[in-house]
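Read the single chain below, which is given as structure tokens and is the form predicted alone.
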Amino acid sequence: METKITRMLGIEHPIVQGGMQWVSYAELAAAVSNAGGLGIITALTQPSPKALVNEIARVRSMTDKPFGVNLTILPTLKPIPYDDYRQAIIDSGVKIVETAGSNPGGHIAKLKEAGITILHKCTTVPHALTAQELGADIISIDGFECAGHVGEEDIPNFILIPTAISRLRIPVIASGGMVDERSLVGALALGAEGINMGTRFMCTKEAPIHDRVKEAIVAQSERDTCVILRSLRNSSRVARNQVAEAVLELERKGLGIQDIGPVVSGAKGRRVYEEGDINAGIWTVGLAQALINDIPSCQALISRIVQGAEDIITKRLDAICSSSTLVESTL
């Protein structure tokens, strides 16, 4: 399946792996890239820019296919040396970067000087337009169905994707709720050039997280997530567990970041993925988990999605069109 993004990114299939904190390590990114998609590692999962350089080298030791690095810029209690992480990406010769979070303007300019292709992930069309003007090459538009930062507008993808496409000059990738061949065909029908999957890639053999987390995703439904931190205007979709319920209660009481911050500690979330205790901390997962019922390899998953999408297009949709033509001819 060839689209604008497969040509721009040098990949075989229009499927991008989401940049996920504590999940998007070299093992997963390389497996996705080897399967014909675009694997992505996350810069801030690494404890330092030097560690990021080493992680990039690890990806290269596992694949000779294109891959990218996610650089998410968010307000934090502890300062993060974003410029140093960006320079580590440039010095390592990475050719594709996914930016997300706050305004990426200063970073995009430096990355573009190094000849890097920029995907910017955002949750609203105004933000997408800003990123386009700043020099982003591709927009990954993230609907309210997504895991993690959902934005503050609550716009689902059936509205968000075609609205973005109608107003942007650059290609769009559909993100949030993307999970299978139906997602891919639907996104293409809405005008997107491909899909970005996060939660679905968490449930693969190569995802470097505990099996109990993968099994929990398979068991959970679309009702087993919640959106926390709305009161702080940092809304995030996470698994509905004991810690998430505690955060929601703190928000109902009107408490602020000083009380809520320690409860949503990233270190606790990391424990979930590493130790498999799904109640150890906050962990992100999307509504797409309702449609996940197995834990395949990345190769098997991507092959299944692409073949399934082709079958939908060439069999089901063609049959519908043929039937319509037959009915018209008999009238």
Given for the second form:
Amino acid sequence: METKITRMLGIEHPIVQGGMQWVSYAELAAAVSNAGGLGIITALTQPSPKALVNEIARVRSMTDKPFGVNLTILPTLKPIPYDDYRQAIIDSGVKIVETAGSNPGGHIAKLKEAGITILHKCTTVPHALTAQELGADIISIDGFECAGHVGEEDIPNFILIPTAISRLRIPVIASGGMVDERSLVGALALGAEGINMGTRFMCTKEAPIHDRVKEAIVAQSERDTCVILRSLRNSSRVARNQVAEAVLELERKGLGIQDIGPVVSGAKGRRVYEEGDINAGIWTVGLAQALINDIPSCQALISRIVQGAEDIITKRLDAICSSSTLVESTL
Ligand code: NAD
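Got the form predicted alone; any chance of the form predicted together with ligand NAD too?
Whole complex next, starting from this chain.
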């Protein structure tokens, strides 16, 4: 399958792996890139810009295919030296960066000067238009189905993707709720140039998270997530566990980040992924978990999605079109 984004990113299949905090390490990114998609590591998962330089080198030791680095700019409990992370990305010769979280204005010009292709991930069309004007090359539009930071406007992908495509000049990747061959065909039919999957890639053999988290995703349904931090205008879709319920209760009481911060801290969420205790903290997961029933390798997953999408197009959809032609000609 060749689309604008496979050509722009130099990848074989129009499938991008989401930049997921505490999940998107070199092992996962390299496995996705080796399977013909675009693997992405997250800058802020690394404790320092220097550690990020090492992580980028680790990806390169595992793949010679294109890969990207995610730089997410959101409120954090501790200040983050974003400019130093950006410089580490540039100095390491990375060719593709995914910006996300908020206005990437402070970063895009410097990344572009270094010849980097920028994907900007956002949840509304006005934000996408701003990123386009700032110089982003591709928009990953993130529907309300997604995991993590869903934005504040709750627009699902059946509306968000075609609206974005009709208003943007640059190519769009569909993100949020993307999970299988049906998502890929649906996204392409809506006009997207490919898909971005996060939760689905958490449930692969190479994802460096505890098996109990992967098993929980397989067991959970579309009803087992909730959106927290809405009261702080930093809404985030997470697994509906004991900690998420406690956060919702604190929000109902009108408490602020001083009280909520220690409960939602990323350090606790990290323990979920590393130790497999799914109630140790907040962990992000999308509605797509409803459609995840197995834990394949990235290669098997991507091959299955691409082959399945081709089958839907050439067999099911083609048959529907041919049979309607038949009916018309019979009339
Ligand atoms: P953290 O421990 O600093 O904060 C935990 C959560 O509280 C995060 O969702 C954060 O955005 C939120 N938060 C912190 N301070 C806040 C405030 N003043 N007001 C409102 N909300 C506040 O976060 P972390 O887990 O160490 O992650 C570091 C950063 O990287 C976070 O901003 C995270 O969202 C971001 N990140 C997210 C993704 C993703 O969702 N795909 C990917 C990469 C990085």
